[in-house]
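Listed next as structure tokens is one chain, alone, in the form predicted alone.
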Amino acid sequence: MVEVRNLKKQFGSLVAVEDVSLSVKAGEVFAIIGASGSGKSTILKCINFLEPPTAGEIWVDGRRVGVVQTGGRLRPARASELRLSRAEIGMVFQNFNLFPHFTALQNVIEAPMAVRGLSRRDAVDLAKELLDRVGLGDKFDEHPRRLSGGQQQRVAIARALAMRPKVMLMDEVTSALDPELVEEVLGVMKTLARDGMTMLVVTHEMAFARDVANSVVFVDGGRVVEQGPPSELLRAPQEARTKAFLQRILRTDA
């Protein structure tokens, strides 16, 4: 479902990620871990094309992100062909990024009419669907304010499902909250897992990563340094950088 071939992004004189490759089936849930910094969240970014690579190729469901094919030659994608491509890809970040002066409702509706050419009937059926999947069938009404964290979240989630992404991108979607409000959060992804979303998640939710994800990659300074089941990587990594970040986590989560 998503392909990433030999990523490297490029700030100016800064390598932020270096040489990344990735490869993650329909259905899977794909946990990339790592220090702040590392490059984990460019990796995102560069998949649905809100940071243009500097080099490499990303593929979902078969087609090319960001380049198009016209009479035999690739150019870039202009930017209404860009919100087709991100259209299939759903994108959660940790600060929410609702729009302040939307009901939950609103928040939800707005991108599958102007996006995907819904109805606003069918927009609202569907984001109320949404809305009552993520538990927050009691809160259309309600402004961002008027909502704890963990529920801004959910209506994150909410958005970005609306659209029938085909692949959801996480990004640290619960760091922002407080813990007592994280579980409800990764209650709602561990749903989405369950219903078979392809999803990249990037965490340091330890016990999420092991019990859900198919797959973990452990990235520093934007390098993949080591990849493999939760079941190998996070009980009895390869690597010494591997080993020292999870002793690291496992000692502040203590």
Contents of the next structure:
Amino acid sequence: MVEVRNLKKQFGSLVAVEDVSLSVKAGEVFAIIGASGSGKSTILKCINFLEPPTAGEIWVDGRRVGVVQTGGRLRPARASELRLSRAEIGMVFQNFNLFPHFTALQNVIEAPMAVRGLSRRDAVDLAKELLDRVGLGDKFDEHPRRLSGGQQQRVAIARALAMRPKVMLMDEVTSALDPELVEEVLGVMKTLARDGMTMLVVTHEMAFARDVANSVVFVDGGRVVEQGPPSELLRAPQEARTKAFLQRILRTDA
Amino acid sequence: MRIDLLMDYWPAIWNGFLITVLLSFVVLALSTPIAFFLALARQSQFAMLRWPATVYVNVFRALPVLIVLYFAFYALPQFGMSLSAFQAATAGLVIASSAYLAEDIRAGLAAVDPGQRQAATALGIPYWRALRRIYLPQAIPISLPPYITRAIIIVKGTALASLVAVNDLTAEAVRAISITYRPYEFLAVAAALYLLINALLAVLQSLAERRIALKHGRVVAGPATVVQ
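Alternate state requested, the form predicted in complex with its partner chain (shown: the form predicted alone):
Below: every chain and molecule of the assembly, starting with the one above.
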């Protein structure tokens, strides 16, 4: 479903991501772990071209993102073409990034109406169903500032789902939450996983990676250090750097 | 106080007042959209838009408005462009005002959390729609107070038009003084009339801020007063 080939991202002289290749199958939950500054969020942002890659290829659902082939030639995608690719890729951010002047419902209906051309009525029906699904059936008309962090993040998930994406990118979605609110967001993500949503999840929640992910990749210094099923990578890491990272994380967890 | 003198010159003063109101209105109505596009251009990812806008703003922000006015009135005819006094004053004031207003509008846009742009982009919302529905509604409340302050400065600045032969409020007051030698009466009347226009702007600001606060479901602290 998602193929990342030899991805490289450079900011000026700083190489944030180097030679990263990932392969995510449909319905898979793919966890990316690593220290902050290791480049894991940048990998996600390259997948939907929020950060255009310096080099490498991104494929989502059999289509190249950001590059279009016409005749035998490759050219950069136009803004309108990029929008269509992005519409297939849902993204949820660490800081929610809800539209503060919109209610929960308005946050969810905006993109389906603007991008998918849904009528207001259809968009509202869809949004209510999705907000129900994330447990916010009673918060349709609340503005973000009246919602807790966990509730805001669940609205953000519903907003991304409203585009009927083929894959969801989750960028440290619980990192900005108070500890007691983390579980309600992880719960929604577990439900999504059960329902077969393909997800790339950048996370510090090792328990979530262990219990929900099909595959885990450890990133350090912008490169993939080690990759494997969570039962192997988290329990019996092969690389010294992975071991050191997990020890640090588990100590702070306990 | 010579009320009788005031009465004699009132038709001319009133006429000048109307010209000041008209000039202020035309200048603001033309500068605002220009300033808006300058602000967008200065944020553009395209260097071909960004650079000319940046140069324009920095040049006309740096020049005395009077120099720009004189340029429009005295220098343009040298190049075969003859403008009436009112047109020249309008052109000069619009050029200078749009550079100032652009910065106020840009400051509002720049204050919108970059995460908003990321979210809108990730959802695939087209730029102009995102601008209209998402960025501007958040930028306008931030830009409004400095915008109104600047608008008030611009209204006062229209007095400079009296120096390029526009018969505005200031010109009529000065003419009446030069004939009657009664500066106190006519300056007081002119001051009161300028105050009237700018009080109106302050009221508009208050109303707009209250409307925005209501729309955002926020409680507003109190009416803002910006009269200079």
